[in-house]
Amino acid sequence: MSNISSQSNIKSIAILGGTGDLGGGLARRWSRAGYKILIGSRTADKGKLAAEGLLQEFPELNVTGHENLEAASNADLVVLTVPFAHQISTLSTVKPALKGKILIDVTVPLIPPKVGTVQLPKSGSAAQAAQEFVGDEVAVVSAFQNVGAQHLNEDHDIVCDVLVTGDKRVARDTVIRLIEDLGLKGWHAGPLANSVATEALTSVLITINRHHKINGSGIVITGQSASN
């Protein structure tokens, strides 16, 4: 994984699955934010309507639509959005653009009806199902399970932190400050092992959810003093 460290320097995001809730509302936030956005969906139809969305709403935005390989060939670092029962086969379609990469995987593992019950899967985690299934040459890293998709898409600060995984402190370095672009504060959490805690935590929070009816609720780590 030695091409890594040179992804520091991030300029274009594709977003696997950047027609849904959440990779639309993180299209729509990094794009704001500058970056050039490559929407790609299973058929490049989807993606290019998503991305005429986007551009109706802010005409000046850099954002294309594509079909999910060509978005991450053509991107420096690439996001997975899509929901756990086409994580493998999307990574299937993709895996030859993302070798020397960073893959920022977002899925949660729920499996419905009962989604607000932790059901992780056999190899631990979904992110540590990815890291198997690209292999070392990419940088797996596991955040956003934990952000309400409906915050990301409507124009406010969201009051919500982002825990961050990850085999390779460079990686998560990158990603951390792709979060602080969207306004948020994103936190080293560990190696990618941990990401069975914080996608178990999204079961958690789904929960809360129905109780207390929340729309959408989050974390925010405590405890550091304003000089850290």
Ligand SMILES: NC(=O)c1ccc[n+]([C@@H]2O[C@H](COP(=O)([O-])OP(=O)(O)OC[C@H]3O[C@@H](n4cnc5c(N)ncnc54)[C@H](OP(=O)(O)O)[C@@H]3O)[C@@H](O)[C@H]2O)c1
The other form holds:
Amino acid sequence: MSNISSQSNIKSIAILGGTGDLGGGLARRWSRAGYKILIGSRTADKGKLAAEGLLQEFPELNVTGHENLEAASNADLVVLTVPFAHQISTLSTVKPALKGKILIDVTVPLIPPKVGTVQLPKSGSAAQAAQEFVGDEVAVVSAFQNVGAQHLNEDHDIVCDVLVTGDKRVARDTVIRLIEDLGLKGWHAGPLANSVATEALTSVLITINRHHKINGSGIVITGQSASN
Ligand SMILES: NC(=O)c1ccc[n+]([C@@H]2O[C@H](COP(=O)([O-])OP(=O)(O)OC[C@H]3O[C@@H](n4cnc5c(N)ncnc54)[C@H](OP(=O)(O)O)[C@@H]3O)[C@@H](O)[C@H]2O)c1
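Mind sharing the form predicted together with the named molecule? What's above is the form predicted on its own.
Let's see the whole complex now, leading with the same chain.
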């Protein structure tokens, strides 16, 4: 049964780099929530293989594999899930297909080997660099930096909230609804400039994972709603 919110005008989602850990987890969970998922890859064959893997497990899903540009061109919304080092080069291959769409950027600017140390780019954040590169006709929304891919790929409830930043309120609202369809809580975390905080927090979580031997630490926002 579909969990897609009746308010959502997003029916299909392209996940660029959806053959990897984070993108694969999002593909798994959003397809099971009822979305049509287009798994993007640098090579169509690799994308198709990833789609077949999901379909073997869940034959009823609507999942297909494509080369990144084809996936982005044929979806209502696009998600970028590739390593920081390849963020802008991947965007350059799909830029014309993003016009008028929401782009969810999950990138964390990790620079190995010191991934436990915050190393933000000169542009401020990876998400700001993406917005600058794709231009104003694309609404970049930054999310998922603090959710471990292993949780998305396992079929258990996830104890982690998602901080959502972006300069266009309607786009942020849309992404928060998509996050709710994954069974997660999404929070309005302000303009895209605030993505410096969500991206930086990942290195803090990586350090906590290592020091305290935790498999995928995350964050939960606490506090009482004023209506309570
Ligand atoms: N892993 C996590 O727990 C986690 C959590 C939060 C955020 N993130 C962020 O999510 C993004 C993806 O992380 P991940 O762990 O899923 O990465 P990953 O599995 O290492 O790679 C994801 C995909 O990126 C593509 N890719 C690899 N090398 C590339 C290159 N040279 N040029 C273009 N594309 C390339 C590959 O797809 P194809 O070979 O099919 O093209 C690959 O399957 C990163 O920005 C990361 O910071 C990850």
